[in-house]
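We begin with a single chain expressed as structure tokens, specifically the form predicted on its own.
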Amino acid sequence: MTVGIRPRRSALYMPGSNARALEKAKTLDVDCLILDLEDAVVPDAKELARTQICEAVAGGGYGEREVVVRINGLGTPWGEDDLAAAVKAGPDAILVPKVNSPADLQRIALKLAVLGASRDLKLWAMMETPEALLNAGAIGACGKDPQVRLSCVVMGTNDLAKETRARLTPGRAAMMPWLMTCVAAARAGGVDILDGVYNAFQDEEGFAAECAQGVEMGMDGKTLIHPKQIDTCHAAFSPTPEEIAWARKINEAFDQPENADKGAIQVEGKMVERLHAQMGRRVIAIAEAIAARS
């Protein structure tokens, strides 16, 4: 069984300047909470948002939800203070915006060490600039370096559209090469990857279609901008009962003594290889992790 796996089907952005939203987040059935100090907060409210987020994180009450603080970039007037305050508050991860290269993550990781951050504190990286796309493989490879702490990359499709002038159209044809490049980079580095947000949160059909597309691409989950998107997101990114049953059947078959030295066997008239058993173990682990937090 995969050790330490956790579902990241849904990651909801919550503005740090909204104290009521930070409290409401404790009641939402969401896998991850991204408490935002960056895009969702106007400059005049940055310091208030930092105080509110750090008090909320330190105060706890978020249960099994993975709590992530998105800081402002270190090149901004708020980034250094955001980082120091977040480390002190102790979230599960810090989301670094506008990562352009491995050096950006390495710089943050060094500062975490200087600040005495817990070894359990991880880094997430926003992939939202042309430079990030060109350096995707190297950024993903940071997942293999324990000193960098990278555990997840997050697609920032709105910023990518702004920076590249590509249009966000239904089906995201212009984005597909970049999205798939980043999926490959994440898998090469052994880290998770979350799809970008869907802006028209009232469009349930369009959102469901984009979730299904993310699943087909191999995304682990999707970032969200409204709580009403959670259920649809979970329906898309959760293993189905049929997938779980098939995964168990394959693993049970390979566990039989007579199949111990076989690389491929027949299960219900289908040829399956050990790689299918490995894929199945992840399906089962995700399903069990989802059930454990229900």
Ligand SMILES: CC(C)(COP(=O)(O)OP(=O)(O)OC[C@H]1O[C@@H](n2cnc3c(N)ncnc32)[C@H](O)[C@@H]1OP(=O)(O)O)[C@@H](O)C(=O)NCCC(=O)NCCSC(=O)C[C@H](O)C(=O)O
Contents of the next structure:
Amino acid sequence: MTVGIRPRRSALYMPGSNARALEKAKTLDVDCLILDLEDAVVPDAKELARTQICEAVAGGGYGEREVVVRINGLGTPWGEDDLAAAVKAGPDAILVPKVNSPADLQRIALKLAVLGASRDLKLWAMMETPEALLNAGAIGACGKDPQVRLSCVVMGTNDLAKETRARLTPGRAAMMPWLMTCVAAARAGGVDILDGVYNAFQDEEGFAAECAQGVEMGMDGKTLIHPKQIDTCHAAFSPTPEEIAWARKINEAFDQPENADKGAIQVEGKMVERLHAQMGRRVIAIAEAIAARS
Ligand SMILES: CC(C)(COP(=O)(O)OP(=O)(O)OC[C@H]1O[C@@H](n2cnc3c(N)ncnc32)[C@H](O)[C@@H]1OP(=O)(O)O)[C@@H](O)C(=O)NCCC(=O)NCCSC(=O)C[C@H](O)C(=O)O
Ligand SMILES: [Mg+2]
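Provide the structure of the form predicted in complex with the ligand, given the form predicted on its own shown above.
Shown next: the complete complex, the earlier chain at its head.
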């Protein structure tokens, strides 16, 4: 697998209170699992969920899947205990909900150091408050700060709809400026970005359209709420055979001795520059990483 490339086409949420889902997740062909202690878990079930998640994570069995624990915010009665328990269990990442500014991530990063967390433990950040949208560039820039260890940002479109009163309509016109702002923030900070969830999980056509929109926007993948969304999501976010063949073709063309000193060439009637070859190498690397996984 190419160093640094980790496919994150799909990230399936599951409530930590649902023991059946935590077990079933071990059999699902999904890139990332988000074991949730936050909004999918009612207050009375928070402690049970924390115990179940930590036992599941520590027990292993999730193979290549990236295991992420979404904790409650530090301002809630559960946040501190969630963080300490998650660090002990040892997931791949901790997802911080309702991040407003870099300070929220810096505070957690300091606590990770105090708790003696492994250097491999990463932070993911939910982008789901109006403040996060206004501070998106600064939050994304945490990707450049090794102390903060930010590796991915996740759009929380349900909370964004709640907080802003914007409507989640087909095509998501009202959300587009925020989604694209966060894509730019993620790229500037060198971290991945995952699109929000599609609540109507029985609506396959609507879901496929929203996946296609996510790909067009430059998202690395999409967050999911039900296993039946995984295949459609992977079909959208995996490079197609045509994209892989084209990527190989333009790289081979630039490798020809006669093109060694050229910045732009013609391939099948199209102008291609070295930046396209670079983009193509990423496509190939993602495809190889997916193939190595399966
Ligand atoms: C949406 C659901 C409540 C539906 O549950 P249910 O009616 O039980 O579904 P099915 O009967 O169709 O389930 C079939 C089998 O699949 C398993 N299953 C279902 N969902 C999951 C899952 N998410 N992960 C793993 N396995 C799952 C069932 O156990 C059945 O298995 P089997 O027994 O073998 O037949 C439910 O899907 C659900 O709870 N989804 C996740 C909800 C959630 O986590 N929400 C929080 C995240 S969304 C969010 O907050 C985003 C963000 O913060 C924002 O603001 O936007
Ligand atoms: Mg949310």
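Residue numbers count along the first chain shown, from 1. Please read all numbers here as calculations on a predicted model, not as lab measurements. In this text, rigid core is short for the largest set of C-alphas that superpose within 1.5 Å between two forms.
When two forms of a protein are overlaid on their rigid core, residues whose CA moves 2 Å or more are considered shifted, and Thr27 is not one of them between these two forms. Here the rigid core is superposed, and Asp255 then shows its C-alpha moved by 2.5 angstrom between these two forms.
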